[in-house]
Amino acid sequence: MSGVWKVLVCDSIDKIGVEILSKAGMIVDYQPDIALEKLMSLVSDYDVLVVRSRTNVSKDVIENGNSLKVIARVGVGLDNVDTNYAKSKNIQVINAQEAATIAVSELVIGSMISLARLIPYAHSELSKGNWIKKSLMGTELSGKYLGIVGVGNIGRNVGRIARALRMNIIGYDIYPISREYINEVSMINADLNTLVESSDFITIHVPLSSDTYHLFDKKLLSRMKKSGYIINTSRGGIVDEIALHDLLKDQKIAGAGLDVFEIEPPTNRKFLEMPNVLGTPHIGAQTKEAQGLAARVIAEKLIHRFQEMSI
């Protein structure tokens, strides 16, 4: 293989990863508005996709692409891009799995601590000129057992944080789960049910899949403890919010922090009319830190291809 690459950015990336990119001799067209029309016109230029969540790498872009050889996201979740249509094209796939560990894994933290202390409903009150501290009785996390589901680098790096705050740790997997790490945080391995109906504080961890759309649907959510929190940081559709607005609506379920839904942004806002509820805009990954890192192991990644393919 000869020449360099041309790589298109489709989404608004950290300028770090531009300039790695940049520098290492690849031609790097940066157009993060880019719209589909533009895009499915264009791709057919192009060795390199960059994108984040906005852009959908689908079928038809993926089809028009005929010198696409890698598809590269800025984060964590794939489910924006065609995979198993880029592999049958011999397209490669990439993201930034690393990147996202600690600022996703501090903003479950921060839910918890929200939800157990009803902070953003003491906060709108108080906006409002209410002074309602009689009836802000929260909990504490210490002591508390925070069931993981999912316990992959982001899922790891919660439980230790959650045991440093003197929770106990429950973990569910589908793939085995280190013995070292059980032993690390004195973490309980547990069944999916177990850890539902076990757990004061529920975090989520796993990728969307047709396996895992509405994993937590009624049935499951009503597992779980009247006094119980959930927080969802990965994908909406894992959890189904009809089910589970029912359920905070009926008192069944403490709380639910929610950064991701199953329509984003969501057209399903009562959910942010309840003051058990925290909402954020799928910010997960949106630290300056997280997004400075993700764009240099993307360049970083790319440029390692490059040389695997020119050799």
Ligand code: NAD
Second form
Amino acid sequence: MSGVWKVLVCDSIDKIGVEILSKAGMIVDYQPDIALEKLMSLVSDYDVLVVRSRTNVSKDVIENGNSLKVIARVGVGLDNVDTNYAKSKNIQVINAQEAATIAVSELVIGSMISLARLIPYAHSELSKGNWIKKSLMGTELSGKYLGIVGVGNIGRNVGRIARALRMNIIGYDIYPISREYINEVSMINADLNTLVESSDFITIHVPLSSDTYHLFDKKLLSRMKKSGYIINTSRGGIVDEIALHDLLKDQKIAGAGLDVFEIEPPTNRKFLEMPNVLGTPHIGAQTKEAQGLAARVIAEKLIHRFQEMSI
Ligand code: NAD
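Counterpart to the form predicted alone, namely the form predicted together with nicotinamide-adenine-dinucleotide:
Now the complete complex, all chains and molecules, led by this one.
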């Protein structure tokens, strides 16, 4: 192995990550807007690819990366990396598992309050000079049931904050949820159908996979309360957007908060203009703190991997 690693950063990351890697002696090439064709032609020169969610590290990209040793995702989800193919080529894939937990959790809580009180709609009408106080009857979070689908790092943190807001927590996960956490937030552990039928708010925190694609299809969404809200900050594709649109349009559910979309940027603008839909452009992890932490975690992990592989 050569004395240093050459690192290609393909998406914009906090500069602290580049600084840490450079200080450790790595050669860092920062190309945050690199086009696919250029990536395909350059990748063979690098030991490491660093990406966020813009760059798709497909089988073809990996195939061209003859010297690749590590693919690093400055974030949580690995759905833009062909992890199976990377593994088959003995390339390590690393991520910054917990860096976005607080940022995403706080966006979930903000989205729930915004929807429950129609804050974006109220602001937009007021900015047009419309004082529509009487039609802006909201609802409170306190005492309501929050269903958490996927009780991992983010799901657990959302539960803690929601508990402080005096919400009742229902949780569903494919793996057993620890007794300690269940006790901490007085969680009701339920199956998915029961959670969906009983919750006033549902928040989704599962990874996107073949098992979770359209997990929230028409059948499951139709089980929601008419007064229920759904928040998806996880990944587009987990909720069937067409089914969701139909249910919102027919007033079969109360509202939706969407930070992620099956196609980004989303194509169905009309859907987003509904007063009971709150759309954000995939900003879950978009805080200074989360980006700084993710870049630092990835840089430190890469240095550690380099030292391990150099022994
Ligand atoms: P995590 O791995 O800690 O938790 C995921 C949980 O989902 C785990 O407990 C797992 O057992 C559970 N799970 C997996 N498949 C399931 C299924 N079919 N049904 C029920 N539970 C299932 O991950 P995390 O840090 O909590 O992140 C959750 C997701 O949030 C990530 O996968 C990522 O896609 C998304 N995310 C989005 C943003 C954003 O910018 N909006 C930022 C960070 C993470």
